[in-house]
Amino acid sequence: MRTRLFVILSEAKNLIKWGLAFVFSFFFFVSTSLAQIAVKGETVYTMSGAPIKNGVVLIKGKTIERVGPASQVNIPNGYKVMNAKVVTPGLVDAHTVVGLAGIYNVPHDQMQLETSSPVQPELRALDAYNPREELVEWVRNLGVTTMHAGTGPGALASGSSIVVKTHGNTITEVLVDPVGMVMFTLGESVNDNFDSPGTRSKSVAMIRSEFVKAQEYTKKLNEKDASKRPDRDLKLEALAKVLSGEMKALFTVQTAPDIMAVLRMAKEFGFKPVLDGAAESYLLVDEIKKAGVSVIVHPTMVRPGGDTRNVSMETAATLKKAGIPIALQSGFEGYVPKTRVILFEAAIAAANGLSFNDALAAITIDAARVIGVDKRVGSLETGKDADVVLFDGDPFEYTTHVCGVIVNGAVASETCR
């Protein structure tokens, strides 16, 4: 009898112990899943108004709860407090191959361009992006929290891009927009990868021919008689979305003749492109402004040569002064680590005619507008995604470090780099 009572009491004790463990675990999970952070900065650049001296950004969960001067924003008990000299929104890279191109430059991590055919708009970055790629972590530690990721230049039509966050382990966790833009290229890089096209006129003719096919495909899809409708064609489906305005077209073009070719095609087929690179765009300011298109300007320090032989460090400033919407990008490099850092590119743009505020906007709110995600990211405003970067000095000074990165309310880094 005593033995049985002892067993019962022991089991009861174990149940109480596991029950208490469950309760403590539950409350720990709740408290960590609803993270609460207060970021204090000597200067807070919200990008939605004037900079705030001695500002505070309150974060609750995945979104920004409140932004304002410390004299007006009370930090509730229990909030994790992080301090910085300068606070900005998470940086937005308007065009990169990071996540498709890997850090080691070996075949298995180079998925940025398919060269089996010059026209493959049906390919999707969604199917190739690797959120665990080390290069993603590298740029995140330097302040990049949102990326417009897609193929590198080199094919007439290379597939659709995606917009992602830089913190998370699966594509589902990081995805912001699964179908960003359909990506096209005109120029020497196409001729380097394919036997045909070999000339500018052939390149344009091939793209125009595919757009004509897409127009016919759309007409047939709308046939009342179902038997007359065509089978599903992924290539023409992607191009049809460009023509209908459902998806934007990103054209990587550097020379003035190629830029003009894109503007003519856009007018002919009735779509509005985004120009990418556009090294000689300063020669066509009036034409670009009249067309009403945005430009994702080449990396400021891109190496001059080939199609970029006439590149200028003042391009961003020239276009911005003319009232043309711009963003800056990290672009694509053939060498390790395959990407530039937009923070440094913006700093050089600021040293070459672009104001500090415009340079910062080109990698935050203006970049978010160009890629169509400004309702979520690009500025520090109540209700937006809690993406914040902490600096120990002027963001564009060479000796300044990124000392904290918050993505979707999660502290991704607290080490000064």
Second form
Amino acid sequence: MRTRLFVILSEAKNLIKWGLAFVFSFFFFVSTSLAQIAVKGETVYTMSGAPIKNGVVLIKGKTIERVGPASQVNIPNGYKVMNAKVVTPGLVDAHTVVGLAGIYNVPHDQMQLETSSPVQPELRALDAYNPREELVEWVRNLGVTTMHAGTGPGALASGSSIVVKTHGNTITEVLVDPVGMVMFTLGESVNDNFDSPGTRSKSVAMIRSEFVKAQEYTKKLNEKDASKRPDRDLKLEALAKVLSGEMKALFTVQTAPDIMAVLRMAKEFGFKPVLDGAAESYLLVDEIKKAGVSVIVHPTMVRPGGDTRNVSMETAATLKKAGIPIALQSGFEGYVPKTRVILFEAAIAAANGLSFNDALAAITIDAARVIGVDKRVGSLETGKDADVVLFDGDPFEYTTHVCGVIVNGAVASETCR
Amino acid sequence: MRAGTLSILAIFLCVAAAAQEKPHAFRGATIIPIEGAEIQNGVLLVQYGKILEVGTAEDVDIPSDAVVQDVTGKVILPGLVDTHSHLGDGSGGDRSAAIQPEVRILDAIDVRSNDFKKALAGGITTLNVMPGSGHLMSGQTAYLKIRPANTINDMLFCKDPLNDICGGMKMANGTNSIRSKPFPGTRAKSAAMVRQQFIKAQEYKAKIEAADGDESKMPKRDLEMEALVQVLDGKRVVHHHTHRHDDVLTVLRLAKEFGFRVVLQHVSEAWKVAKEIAESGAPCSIILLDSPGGKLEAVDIRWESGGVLEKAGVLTGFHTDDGITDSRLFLRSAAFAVRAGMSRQKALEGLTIAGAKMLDLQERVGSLKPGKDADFVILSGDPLSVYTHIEQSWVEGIKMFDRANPDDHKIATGGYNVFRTSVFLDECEGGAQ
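Return one more block: the form predicted in complex with the partner chain, after the form predicted alone shown previously.
Expanding to the full complex; the earlier chain stays at the top.
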């Protein structure tokens, strides 16, 4: 009797729960799909031209309707008006593990690296990313609206990344680019995680061997005689996509010899890598420039130790000055704090030689370019995704607050933090 | 490299001698003395490693033989006090026991480590270097001044390491010290082990008191007990790593039971138990983290703690826990506390005098007052602005860091072969956070 009553009660509870969920999701749907917002800023950094004094960003639905000075942009009736001292595009984190790595740092929420084998490019971040991870909310509340999320450093080839928005509950909702890049690492973290490779030479030899196999695989796939074509191999398929240029290869490398090893392999196999971390890149400015590759520079405040012992807070400025395309990233943290925040990393870069505009670009439009999503995000322009951040002062100042974050036209946060 | 370092040291020593004899006046800066109001167009006068006078240009007579440095447009703060640091490549207790009060970090510090220059680049001139948090009690900490040093004695605040109290006692609770045997496996066991040890120390102390100076009645010498008696006597302050609200209350309970003086360190969830902390009278040394988590106990850490503690009336300071946060960016800690509700005045005190009080060094450092040590930093602008750089750090009248010097600039920003030692982050071995 009691059990039955309990069942009935709990069913009733469920009914109420789902009912409420339905009602809420309905409101959510309505509010996001019909968003009409006017963001007014004393200074609007569009990142597609000079900053606008007393600017307005009109948002309709999920996209930007219009951007311009208040004198030229009329705010139609019914638009929700939000005011800010400074307005910027939603911030773009060019490399993070947030969503794969969780806040608790216990085995069940650490999905950023598989260590069963050193070469596993077939693993997809898509299958591991958790949009409800608390750290996603943390960085979103500090202005991050787009993230290039992938595996952490530590395996020669660790899998492929994705580009996601920071607001939404399912992978389908948040996905911007399901393809991303194939992620590689050279350096001490790899040697620590596996019996083999144990040295730099061995690491490079192993990656080259896999690329040679991928070349063979591609060749066989093109056989006219279908019976001679190889069985489908997810691993070689991923590497073949790097060789064909369908996917970019991101190499997390910190030391100068490792950076050179990447440039050598890129030349040998004819692909264009993106350098990630690149602590000692300031020693190889000419070589990197000549190779024409972009650099996702390590977090400015990354700790000097191990492979990053020679890190400099001025590297972003040095590379930018040389004309090398750069972006900044939150990177990977194994302990406390569990993630860095690109807004703060860019701020320290701006205090160490990078101009304000270049520092802001490194976490907006330049970052969007490096990860290949600049058609949708990174600047405030008509037709682009309505990702906007509101500040009550200079975005980089320690004591300024992020007072509003809009993702895809949805107001994700209105609290000053 | 080493020869270079030595020659730099030699230069410092020469400069020191010169600077010590003549008074040195710093003129034109905004001086933030911490104790007392900000002074516009101020003069700071120092000699023989001590502060002679601080005041406005009208109030302070600059002696005719003084070396005058024009610092118009700059900001002068007292040298910063870091109440919790792991610089100097030292380690404390080993794996043999969970409670090792006899271990002294001063026996393990490399005074030649470039780490200390890193602290100077962040404006830090006084440090509490601690053993790690992987033990219930990992050993005695060392209060250091970053002077030109050849041996650890050159850096210690105390005069005689054999007889003086040269630091505090590092303790920890929560998950870091929960490990396999002989360490505790639960929180309750952790507290029980600590209580048992303090009861033993109480008995040891009673025997000493009963002996009343009679050598033949004295208990056998025991280094562990001697250090704990210093704690019971209130001469050696406990610096207690603690994160979760219930762990914080456990520390306060034990401190009350045994009557020891305690500084709460980290205190991630201070904002949840600020009233209880205030009632206990224990100060808090908190840390700024860019994001919460990374370990279960730090999931609820918030920037708001500083402001909440201030409102509750708790003496609140900051620390770097270097390598958890970077000594060169210590000013950030105060700035983020202000961002989340702490007053500017209390936040600046948190970098200076509050920390000095936690180390019983408030008569020597932590504010710019006549008679105190001439430890100060010259900043390019407002201390809470990201764009501000620490231009010079002075310790007892000696210029120890100058950003205009290319080698020092490299310490401030990092670069090739600047830091040759690795940052350790293993909470059990060396022990941060």
